[in-house]
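To begin, one chain is listed below as structure tokens, in the form predicted on its own.
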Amino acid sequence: MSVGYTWVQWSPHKRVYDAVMAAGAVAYIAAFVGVGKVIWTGAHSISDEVLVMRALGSCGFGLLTLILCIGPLARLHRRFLPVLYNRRHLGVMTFLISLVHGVVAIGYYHGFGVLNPLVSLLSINTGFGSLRTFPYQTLGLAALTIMFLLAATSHDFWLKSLSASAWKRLHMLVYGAYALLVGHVALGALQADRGWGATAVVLAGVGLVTGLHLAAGRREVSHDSANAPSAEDGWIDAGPASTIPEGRARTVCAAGGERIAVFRHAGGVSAVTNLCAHQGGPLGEGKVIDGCITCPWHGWQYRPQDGCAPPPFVEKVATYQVRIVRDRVLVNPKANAPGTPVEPARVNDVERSGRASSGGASDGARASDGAQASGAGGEHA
């Protein structure tokens, strides 16, 4: 979070990450290169242009595959989550990389005749009704188009001007991009290829993202499924109080499909949305970080018992009423209007309670008594 706007947003880490990513393009363009002018000589020999023109393109490729495969894994392990706060700008760089490959391409095949390179490119070729002769490069340059404004926008700016939901809506046809270089890989490259490397390298990489995102839904599925709203008064189990990890949560999912974080933090318990406000990022994989809930995302903060980001950021998400019955945690799944306050459930004095009701009946009632007085924000409160 940073109170004003700043044209990239570095940090040391981030400085660190986007040197090795640059590195390692550099390194694999140069590699390609080289290890092409050895194998490809003779009557197979490839021109200089041509092999700088597939370096930068399968660069590319490799690391469009790459950003789209970032999500699922953040969301099938934690370790990846520091890849996923780094992922706008790789973004950038993907866009920068295959800008100057489709530079050189349209320089290259349609730079010399009498026409703009551009309407050459889009006027030449009509050869829509054959797979053989389809005109795929105008396929590269629809990718190229979208990457353009999927970049252009990678920007807080424009994530605070569109609005967070705009925002992600807009930034989702980086997988129509995708399949447009799918297509334009497919009916260029690999249809002049004579062998099957290339082709098998592509079709694990469109095997590799979609499997990945069907794993992450799939887990995703069924933890909801695990956490459906109690048949008694409507109110979400999100099970005990004592099993989730001071200043983690336990997500839950209402029946409309909203998911909601129950977090512990500072002897209670309190429940948020699980969407950030910044990029709708997954709160309940967050941890209380100096008493505010912080998006694992892009470290996004939000007070547990109002959702309010702190001062001087005016950030707001949505809360929930919540309470503990022998030690279960029970959520309302109606949400209060962003930044609602809501008195967190005490969980030390539960805890407390249902120690004390292991020594006798008469403890015991009174146990069961404290539990339904705990529940400060809920119906029994």
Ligand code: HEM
Given for the second form:
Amino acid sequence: MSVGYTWVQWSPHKRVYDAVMAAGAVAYIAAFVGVGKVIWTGAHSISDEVLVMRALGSCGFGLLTLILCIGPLARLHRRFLPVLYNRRHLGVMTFLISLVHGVVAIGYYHGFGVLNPLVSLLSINTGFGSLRTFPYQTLGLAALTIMFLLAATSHDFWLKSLSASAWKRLHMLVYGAYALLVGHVALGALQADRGWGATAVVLAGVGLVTGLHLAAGRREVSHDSANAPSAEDGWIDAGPASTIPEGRARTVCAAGGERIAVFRHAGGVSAVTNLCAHQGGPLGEGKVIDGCITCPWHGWQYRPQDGCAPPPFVEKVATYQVRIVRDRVLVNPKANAPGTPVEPARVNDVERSGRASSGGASDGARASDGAQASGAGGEHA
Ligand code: HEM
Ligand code: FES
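Take the protein just shown as the form predicted on its own and give its structure as the form predicted together with this ligand.
In what comes next, the whole complex appears, and the chain from above leads the way.
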């Protein structure tokens, strides 16, 4: 959600985060080289170039594993949400470290012949028929190419140009890159008869990523069935209004799988899609700040009563009609077009009079919450 173009979307928080991660990567590479010089001696001694290559490659692989763990960790526990803020910068850093690894490898093994090093890498070894001879470097090159594509399109400019869903589909390729790298490292270790050390570490990473994704998926499925609508005339029962904390949401799931975030705010209940227009972040896990639903991932904001971002931003999310019957919040599962104003169902009226209150599409947004002139808790970048 930006009004001007900036090459790197830094905030003071992100600068500190990036500096810490970069310092961590440098420390890891230095430690790897230092320990490697002590371990790989005598019959096992390796050149400095190969040592640096291994340090950079394992650093890149470790960072990619970390990146793939951040999503499910944040879904399992809110404590990890702040780590999500910097995931794209971490991805670009991972690509740069992996790029140096690839360049050193190509230069060292293919840079001294008459052929162009890339042509040499792709043409010299054609032993695709056996694991013992398979040119595992090509797997690394394919993974690096995907990582380049992802790093190059990581800017919000591409997110907007490609649309959030196409961008997200493109960035799912990271799992393909990860699978290629598992093959790259495992085959490299197998062919060099270097024992099972590197392969075991890689498999542990794969186990961690898979386990976390399964745990997060299982939690979401059980959460959805706990919220299963006992739909009366097709509307979803989102439970008692009084049990939704002020400024927070309860997320319910419509029959088609669409998640809806039902927010309680300033005596009213409003519903919007759970999918943030930025990168599909879970709006229902956010809170209302300065009258606006604030996405927990990067802080984009939307007004509860019409799903519109506060000026000068222009993003919109779908809204849903809501009514309250005997303190139970009912949500119409049919999404309104993004930005459609819906009068919030009033909790206070129901609590005062014990009568049912209902809300429908209205001509304008309530003025009392007021549009925010700038993002409150987030970065809008
Ligand atoms: C052009 C692309 C690439 C080439 C040509 C390449 C080449 C190589 C080579 C030759 C080795 C064996 C080094 C040795 O002798 O021990 C290796 C190992 C490795 N590579 Fe790559 N690689 C590429 C891309 C990548 C990428 C993108 C990653 C990860 C993000 C990666 C991660 C690793 C790892 C983890 C190892 C094993 C290090 C170890 O055994 O400690 N590689 N690569
Ligand atoms: S996903 Fe980025 S702000 Fe919501």
